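Next up: a single chain in structure tokens, the form predicted on its own.
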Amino acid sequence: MTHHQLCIQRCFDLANLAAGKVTPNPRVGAVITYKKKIIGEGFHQYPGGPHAEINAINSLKNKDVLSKCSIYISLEPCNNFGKTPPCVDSILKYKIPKVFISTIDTNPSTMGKSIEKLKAAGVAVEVNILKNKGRKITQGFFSSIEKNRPYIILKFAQSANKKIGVANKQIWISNPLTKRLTHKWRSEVNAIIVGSNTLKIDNPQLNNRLYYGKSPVKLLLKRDGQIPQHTAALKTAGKTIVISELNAAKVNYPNTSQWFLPFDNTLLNSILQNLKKEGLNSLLVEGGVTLLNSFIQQNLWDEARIFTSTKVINQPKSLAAPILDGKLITTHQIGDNNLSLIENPNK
């Protein structure tokens, strides 16, 4: 890597400790340097608070330095008033000379303004440093924007014989080593989904247990609203959301709310624009086999990672995993697990 490379590499990491905390806005590292040397780094912690470039400006003491100093950001700085200022207003006032930018923001309150106003002033700037990895950091921000949508990522383990488990019988097929990585996904999201039959046989508590940081809001799909006093996603910490028909019956419980949407071929979309209205813009959909097929038939999913154990099941009722006609980004062998990484091609 180049110089320039590392040091955005590093805004990455910085804006990755703020994974599924600062929705709806953007997860954002930044790294001040002088003479080649990291002397300041900050990220966006939390909405409404500072954003990674002031974060950064403030964690040096002496500021004079700034005006002989680079500023490195993993997206381009805001230029419109919010909850906090302009932090390219800030980038000028410190008089900072060159500012070098990962990707741009598709905002339309910002998508290359900052760049503009920066370089009308004469400071020199360099986009596109690792626009890739850059655009997949703020991956539910862009969908949100982009697509009206949240972000989606299917996830679900299958046998060796490609099933993903029985009918009305719940079977483990992950490994312990998986089960806890599944748990900081979740911890990185803002919302999961399962459906009723997972909802039914699996009694999932949908929560972070395994691994750092917050859980996700929990969807479950339940078209009457009949929700069982022991279901256990209701008695984890955070918000429950059941989602049920126009005539269902009403689920009174403590921080539990309910959507009541059409169950037809409109469902899907409609819950992705109420995640959206909520400001939740990542989605994790963790089945069971009905839910994730209807998601991918109606392409709605970004990417899938998908667990493949060495077990086999040819048990009666054995139920098929679903089929991605997707890319393959990588792969990655857990224990007796085989992790695939897949992307949308035509998302």
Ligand SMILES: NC(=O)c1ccc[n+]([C@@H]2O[C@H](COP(=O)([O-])OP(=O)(O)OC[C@H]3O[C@@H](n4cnc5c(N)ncnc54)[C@H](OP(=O)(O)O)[C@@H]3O)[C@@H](O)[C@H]2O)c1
Given for the second form:
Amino acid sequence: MTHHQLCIQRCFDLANLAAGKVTPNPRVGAVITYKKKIIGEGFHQYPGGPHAEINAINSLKNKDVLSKCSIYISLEPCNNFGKTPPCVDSILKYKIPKVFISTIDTNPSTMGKSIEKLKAAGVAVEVNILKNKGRKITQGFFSSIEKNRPYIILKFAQSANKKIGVANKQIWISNPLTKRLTHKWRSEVNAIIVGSNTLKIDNPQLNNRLYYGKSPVKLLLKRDGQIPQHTAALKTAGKTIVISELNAAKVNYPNTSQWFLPFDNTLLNSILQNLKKEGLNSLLVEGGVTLLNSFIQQNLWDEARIFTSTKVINQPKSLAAPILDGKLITTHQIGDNNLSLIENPNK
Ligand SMILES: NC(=O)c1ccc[n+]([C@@H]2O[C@H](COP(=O)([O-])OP(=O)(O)OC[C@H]3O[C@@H](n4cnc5c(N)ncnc54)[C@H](OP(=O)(O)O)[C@@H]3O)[C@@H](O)[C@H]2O)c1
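So that was the form predicted on its own. Now I'd like the form predicted together with this ligand, please.
Now the full complex is given, and it begins with the chain already shown.
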């Protein structure tokens, strides 16, 4: 890696400290260097709080040195007055002469405007350093802006003979390590959804118990709104949203709300629009097979994370795992499970 790439990589590491915590804002990290050494750094820590560049600047006691420094940022600095003033103006105020950016901000209020403003003021600007990685880190924010929907991750475990489970019976396919990894993923997304049969059969808690960080908002698909009291997801911390048909029974549990939506082929898009309205930019689809297949059939997915176990399921009423037409990005062996990361090339 070059020096610039290393500094941008540090910005990514900082940005990732806010995974799942800053929505609807992007996670962003920034570092300040003097004579090729990092002397200050920061990241955007909570929605409405100071942006990464400002936290990096404020990490320096002596701001006079900034006029001889470089700033590295994982995303183009903002150009608009939101809850905080434009970061680009702070860079100009402190006369930072060199700015290195991973990726431009495709939010129309910024979209290259900050870069132009910096250049017009005589600042040296370099963009697109580790750009693909920079876009990946900011994927929920970009998806919301560019596709008008959250970033969608499908996740499931399948047996060696490609079965996802057995109707009416819970079967464990994953292992303790993959379970922990799944909890890490839960900490990184804003929302998680399961279908009504999974809710009944597996009764999942849907929270993050095995990793640092937050739990996602839990979406429970239940056409008739009849959510039994013993439903585990109702008892775990965080907000639960029951999604049911227009004339369904009203749910009355603490910390639980309800979306009444038509249960037809518009359902998934309506759910995605509601998530966007709530500022929830990423969604983890945790099954079962009917729900996963409906996302696949409507081409509403960005990536899939599939665990394949060495176990074989030969029981009656076993359920075939979803079949995905995607691009295999990478595989990892995790105990007796193989993890395949697949991207949707037609998203
Ligand atoms: N291996 C894994 O990773 C994994 C993960 C989760 C679950 N599972 C297993 O999968 C099995 C459950 O899968 P499943 O396919 O039977 O059920 P499911 O996908 O959990 O739920 C299906 C039900 O959800 C509703 N639904 C789902 N998608 C919908 C859509 N697009 N529009 C409207 N309604 C929709 C429908 O309920 P209504 O008919 O009530 O409207 C449908 O019958 C269980 O055996 C479970 O253990 C395995």
